[in-house]
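Below you'll find only one chain, the form predicted alone, shown as structure tokens.
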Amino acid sequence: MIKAVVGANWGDEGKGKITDMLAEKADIVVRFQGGANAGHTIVNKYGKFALHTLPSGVFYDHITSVIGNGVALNIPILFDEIKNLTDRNVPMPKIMISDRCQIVMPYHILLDAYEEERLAGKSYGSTKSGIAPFYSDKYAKIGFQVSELFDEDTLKEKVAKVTAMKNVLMEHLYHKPLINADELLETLHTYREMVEPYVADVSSFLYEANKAGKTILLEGQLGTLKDPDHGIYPMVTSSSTLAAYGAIGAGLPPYDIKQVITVCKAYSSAVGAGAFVSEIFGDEADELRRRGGDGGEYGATTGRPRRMGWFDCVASKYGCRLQGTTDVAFTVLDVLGYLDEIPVCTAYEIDGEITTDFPVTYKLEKAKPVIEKLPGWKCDIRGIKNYDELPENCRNYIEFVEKHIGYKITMVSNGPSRDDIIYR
């Protein structure tokens, strides 16, 4: 059976955490888009790890670890955080990298950090791992695929072509120093070395594993509002972050995804720029930001302290129905129970008019959130395994929140470690 792991909003949702709980019962876990641009925190017997590459199945012995096709792949980091692990006693995991994935480039992280400077005030928000210009290569056919590595006349007729395309923008654009194309081919040739014992036909390995009955997690990277197509287009990422790209980047029939669990916070972060309705700014901020999550509410990867909000209802249906949800995993519930009443979004205010509908990015930054404020439990909930234990009004706030986003809630995490669920 294949299941998809997805975000329903900016990402930081919690989906590490669901995907290493799930991944005991499976046999393969797959990382299907994005790069090292996000991370996703676990926390297990081992400690507490930021992923960024590797998929969240790594910490058993059991599952296999699958860099699928769709991949943004950043070997050096990868290796890193494969040593982190290993140096931390963590077992080396079974990888797998897709012989079609595709390689970010040192060159990729150094246009992503020049483009960002050039724009200054007008950025993106990058995070400066290459992303951007990493996809628009693939999608300009001047990437560099894992496969291309082993055939060395191509690797060095592409070199020399690329270099002098990017050696243009470097010398004319950025006024930066130029590539040097024989240093770029040997660092093309110790990536070859690092990752040859891992290359495979990873679409025919997942094939064949799913006509086994293996169990299949994907698992995603960010969230729905960061897809190119359906987010706040253009402060998104640019890989599709939705379930239904899971089996394009692991090269799987889009039939074959049985089960799509869609994590949603039970409060509302975000990293990065762009329009986000139902933020919250100065102490009450600061305060939420520093309940939050395991140790606080940073990015996994960049270290930057999240933006903070309540629940948005609007986003999270809207987000939860481009999935193809079919069960809600509601995260970080715990960090919740300081509060006297808790304030909600349920619908946005857009020039005078009333909407429960997710709009588009022009008419989102005008939107105002319609709050409603439901009464705190005042307690902490950590290490509670039954829903019929939780306060009452705790369960009311779940029950509110499924009504209102039209997807039923399936698991409740009420602390971050793996055993920290409670199933309905």
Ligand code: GDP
Given for the second form:
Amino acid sequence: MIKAVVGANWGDEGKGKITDMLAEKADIVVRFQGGANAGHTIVNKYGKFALHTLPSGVFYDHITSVIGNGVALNIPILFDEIKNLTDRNVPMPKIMISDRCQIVMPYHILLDAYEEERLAGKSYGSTKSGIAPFYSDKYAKIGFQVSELFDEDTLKEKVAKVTAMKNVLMEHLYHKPLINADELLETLHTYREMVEPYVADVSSFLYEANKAGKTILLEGQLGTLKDPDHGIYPMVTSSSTLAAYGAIGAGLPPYDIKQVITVCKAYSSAVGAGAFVSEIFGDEADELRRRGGDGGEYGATTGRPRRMGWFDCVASKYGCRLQGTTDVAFTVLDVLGYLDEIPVCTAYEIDGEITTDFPVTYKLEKAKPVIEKLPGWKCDIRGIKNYDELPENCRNYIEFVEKHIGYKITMVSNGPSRDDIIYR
Ligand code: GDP
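Could you drop in the structure for the form predicted in complex with guanosine-5'-diphosphate? We only have the form predicted alone so far.
Complete assembly follows, chain above in first position.
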């Protein structure tokens, strides 16, 4: 059984918590896209952790954690993350890295930072993790696949070729120090030693595991609105955030993904630039940011304060549709317990017309939110285990959202821990 856990919105919906929770009854958790540019926050018996590259199943002994071919693999960051876990008494996870996965090179990170500097005020709000230069090189066919670390002659030749190309940019566009090919080759040798014990043919491992009846979770990073094709282009990430890409980024048959659990947060938050129709500002935003998530809405990777907004039915309906949602997990609902009234964005007004269809970017930039207000429930709903025990106004809020997005909310998350969950 293969299930995907993906985001409906801009990321930070709480996918890490839902994956960690579902991993209890799974065998394998796979990251299939993205890199160390975003993070998942997980709270469990070992403490609170921010994961960037490791799949959210790493805290269980029974889980095999897989880095699929679609991931942008930053090798030093991966190993720092593993060390951070084992230093805090988490047992060494079982890790498998696809031999077809590509490597984030030190110059990708530099180029990302230099480009942000060059664009100054017009930047895309990159996390400077090298993700955009990495995926550009992958599709320009000058990326480094993990398997290539084990073919010394090809590696040497490629390092020389790519260094020469990159140094043109370093010298003439950015006016920065040149890359030294010998040092780069040395770095790659170190990377080879680090990854060697974990490298495997992931797609055949997953194929066999699926055939043997194992449960495989595909863990997405970010959400639909950051997808390079279907998101708010160009303010998007550089790899597909959709469940469909799970098939490619892990090497699985698309028709074997039987369940798509789309995670939707009970309000909105976003990082980086781009249109954000239901955004709020000032004290109203500060209060929600401070109360949000588990300890506030600040980026797990960058620590940047997130932009805040009310729940956006238009973006979420679209976000769920593009994911091919079978189940919605509605998260962080407990946070809204302080509000007398809860505003919800139910439609957009674009050039005087009301729509519930999510538009392309230039129209999105003109969209104004149509807001409806629902009565709040004014109490703490953490600890509640049964749907019927939720306050009536809280159930009304859930059912109102469900009706507007058009997908069944089958799980409600009312706290950051694994067991803060209500099944419907
Ligand atoms: P991800 O990138 O989608 O995994 O999301 P993040 O981990 O970046 O952000 C979600 C934040 O909300 C984290 O701090 C989680 O611990 C927290 N969280 C997840 N679910 C809930 C919930 O139901 N209630 C509360 N209060 N916090 C939650």
